[in-house]
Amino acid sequence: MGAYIIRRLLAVVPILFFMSVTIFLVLRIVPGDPARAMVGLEADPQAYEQARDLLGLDKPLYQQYLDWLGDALRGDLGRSYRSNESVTNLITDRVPLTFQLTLMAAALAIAIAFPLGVLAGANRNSLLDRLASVFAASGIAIPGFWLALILLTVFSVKLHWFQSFGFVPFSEDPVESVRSLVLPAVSLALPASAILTRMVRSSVVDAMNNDYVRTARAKGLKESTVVVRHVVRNSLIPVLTVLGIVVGQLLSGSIIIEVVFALPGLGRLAVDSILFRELVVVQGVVLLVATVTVFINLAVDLGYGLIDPRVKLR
């Protein structure tokens, strides 16, 4: 197990790697000029010169890529040239919401689909089967903003159950913390919780079909017992890899959230930074999301040994 786990943190590296020169690439390409932005469209060219300078643009491309890696590994990823503040703090402001709405969404979507899933495949063809496929194709179908938006006139706007903007830090007030983020938690878990749904449905219908399972039954073993000590955790393997992908979509996706709900996240700080071509702050805020996701998938391939021993011989 020991030499699966090294292997797995080896191949992050290269992954990481690929991934810095694509976020620095792909918002070289982006249409427009930081150092432009910067001073205004009526400056002097001495002015946008300047600019330019303070900014690092006048260097090689792949200077500036050297110098912002090696900045991005010592944690300086830069500073905000409307507010002159380091991107570091300002993500650092940030993060918690932005976790703290990823973890709910995860945790409802978790405790949505998985006793959806593994009912509906373990009574094929039943009544609730067939609504909890309904439900995953709804959800699949229905776009994440228009569902918030939908959620916000709603409960919001026509109940009063909700604020409508706004958020309260956990550190103040935890149960208002909660309270602030539930509809938006709401809007990003629905379509999440759809896919899981699928997916625990199908894989729970595959291993009622094994050997074992008939002969957990031959054994007289209660079908209750057979499903949840037999069945759910040789389901868990393909479930945990669509996981491990929906919770780095869940984070990504929390981006539009935060816009539709105006909350201080990540996402408001990325939207804000695109709007006025602060790249060095969306670059920031890109590496930490993917980082994230990349070190997500590699607990999820770390959780297959606790759930499959065979890998631990792999």
Given for the second form:
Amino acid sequence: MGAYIIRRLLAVVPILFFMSVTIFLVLRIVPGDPARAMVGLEADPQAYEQARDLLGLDKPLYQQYLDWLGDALRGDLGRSYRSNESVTNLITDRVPLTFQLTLMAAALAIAIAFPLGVLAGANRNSLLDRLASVFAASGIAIPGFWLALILLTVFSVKLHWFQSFGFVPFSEDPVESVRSLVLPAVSLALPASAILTRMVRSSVVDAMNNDYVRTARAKGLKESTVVVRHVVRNSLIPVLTVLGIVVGQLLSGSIIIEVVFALPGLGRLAVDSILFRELVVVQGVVLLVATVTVFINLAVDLGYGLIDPRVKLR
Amino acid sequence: MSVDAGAGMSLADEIAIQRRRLPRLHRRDLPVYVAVGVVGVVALCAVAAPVLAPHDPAEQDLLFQFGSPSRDHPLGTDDLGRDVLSRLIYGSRVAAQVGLISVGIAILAGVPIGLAAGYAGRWVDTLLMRVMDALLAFPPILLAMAVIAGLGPGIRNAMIAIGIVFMPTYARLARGSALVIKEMDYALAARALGAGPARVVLRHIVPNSLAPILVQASLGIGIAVIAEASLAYLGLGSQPPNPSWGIMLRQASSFLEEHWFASIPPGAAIFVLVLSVNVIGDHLRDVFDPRLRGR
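Since we've got the form predicted on its own here, give me the form predicted together with its partner chain too.
Once more the chain from above appears, this time first in line as the rest of the complex follows.
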């Protein structure tokens, strides 16, 4: 197991390296001059030179990258031009909301997708299976923010079950906090659970065709025991992979949902920063979310090793 | 894969074979026919928008804001009194443009990279695919936003961003095909006859690796349409007054309390189009790779 963990950890290094280079280059090769964008067109030459100096634009590109990466690793992501606040603070203020939203949505997506996918896969071509297929196809095709708008209209504007906007921090009032994120979490979770349902179903269908299932049936086990004890466990591995991807998508999907519900999370911060051309902030958010996503997928990889000892040998 | 008909075969024989090969209209395939119909209607709207739209999509009638559906305005009017149906019809142009161009960019950028990696092998392969892996490791929307942050908001940059996000998928597919096909007897034979790398790749590898790329492209169009609408909703994609479905949703969201109906037509249009494109894509995948059928 030790060697396996080390191998997986080492595989992450080049990915993180190329990701950081991508983030750096994409946001550094801006049409126009970042220093000019920072001080404005009418600024005097001295302020402009100061800005160039501050951004390190006179240094060679690789030096700029190393400086940026070194600072980022030490937790310094630069300063916002607009508010002069440290980007790290701006981000850490907003992480709890986005984290809680992602977690709630992931829990919900799993709670929908697992039972539905297992039942559909175990009863292939039944009415339930067909309904599950329709659910999955619709969930994949529906734009999440449109679903959010519909839920907002029905449950908040018409029925007044939930407040439309606003977030109560978990530390202040856990119940209200969860309540304030129910609609956003549902809008995030439904499309994600569609993908997961498909995956769970096809994985269960695969597992049902195995010899050990026939053996289990032949020795007289109840069908429900066969499914729960033999099929579900063996169908977990492919599902786990997709789960890692889905959590990553939830994390970035929350960007749009946060804007729909006017929630002060990471997504709102990223979108505002793009509109105000505050690339330092965008860089910070993208770097953080991308890194977290890579580590979620690493955790999933390590999870395989625990569920299925065969994986380690590969 | 098509099989060349023998030279001695009569036209009647050929037609008989063709007919047998055509999939029969099956109840199970009904969704596919409906989906083709929907995509056809959207394509028609995109091509013939000026003929089909009852009004100019930009024509304002400030005395008739949020008008209810009527004979003159079948889907009512929006906050500036513009005809919703006409805007919807013109919006199909944006959707078609976004779907085709973003996927086109992804294919034109990704496939050559994948072919080069797969055919050249060694360090070229390692370097190119490591970069592609890093792009794949980004959550898609996030990468698109980062690219737009660099290039600036707008529909053109949104399409470039979506193209970059999709690029690694096509690179991987093309690389996989190149790896397999370059060892095939016919590719080896071509090389033995003195064909250079360009000829082997263009004449032998590209034509034989098209099927999975086409399937992926058909599924990609749907994702691209949703992605651009999302970006437009955030203010990062197509911009007003362009009558795109994402923009219409963005405008509708400001009047949810009083006029919730405004959010239904553009959202439903996206949903139905993407659903149809996906049904077609899934069907194409079944046709090209029957092992996956019923999964």
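Residue numbers count along the first chain shown, from 1. Model, not experiment: these values are computed from the prediction. We call the rigid core the largest set of C-alpha positions that still match within 1.5 Å between the two forms.
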Displaced residue check between the two forms: Q249, CA, 2 Å or over, core reference: no
Rigid core fit then A262 CA moved by 2 Å or more between the two forms: no
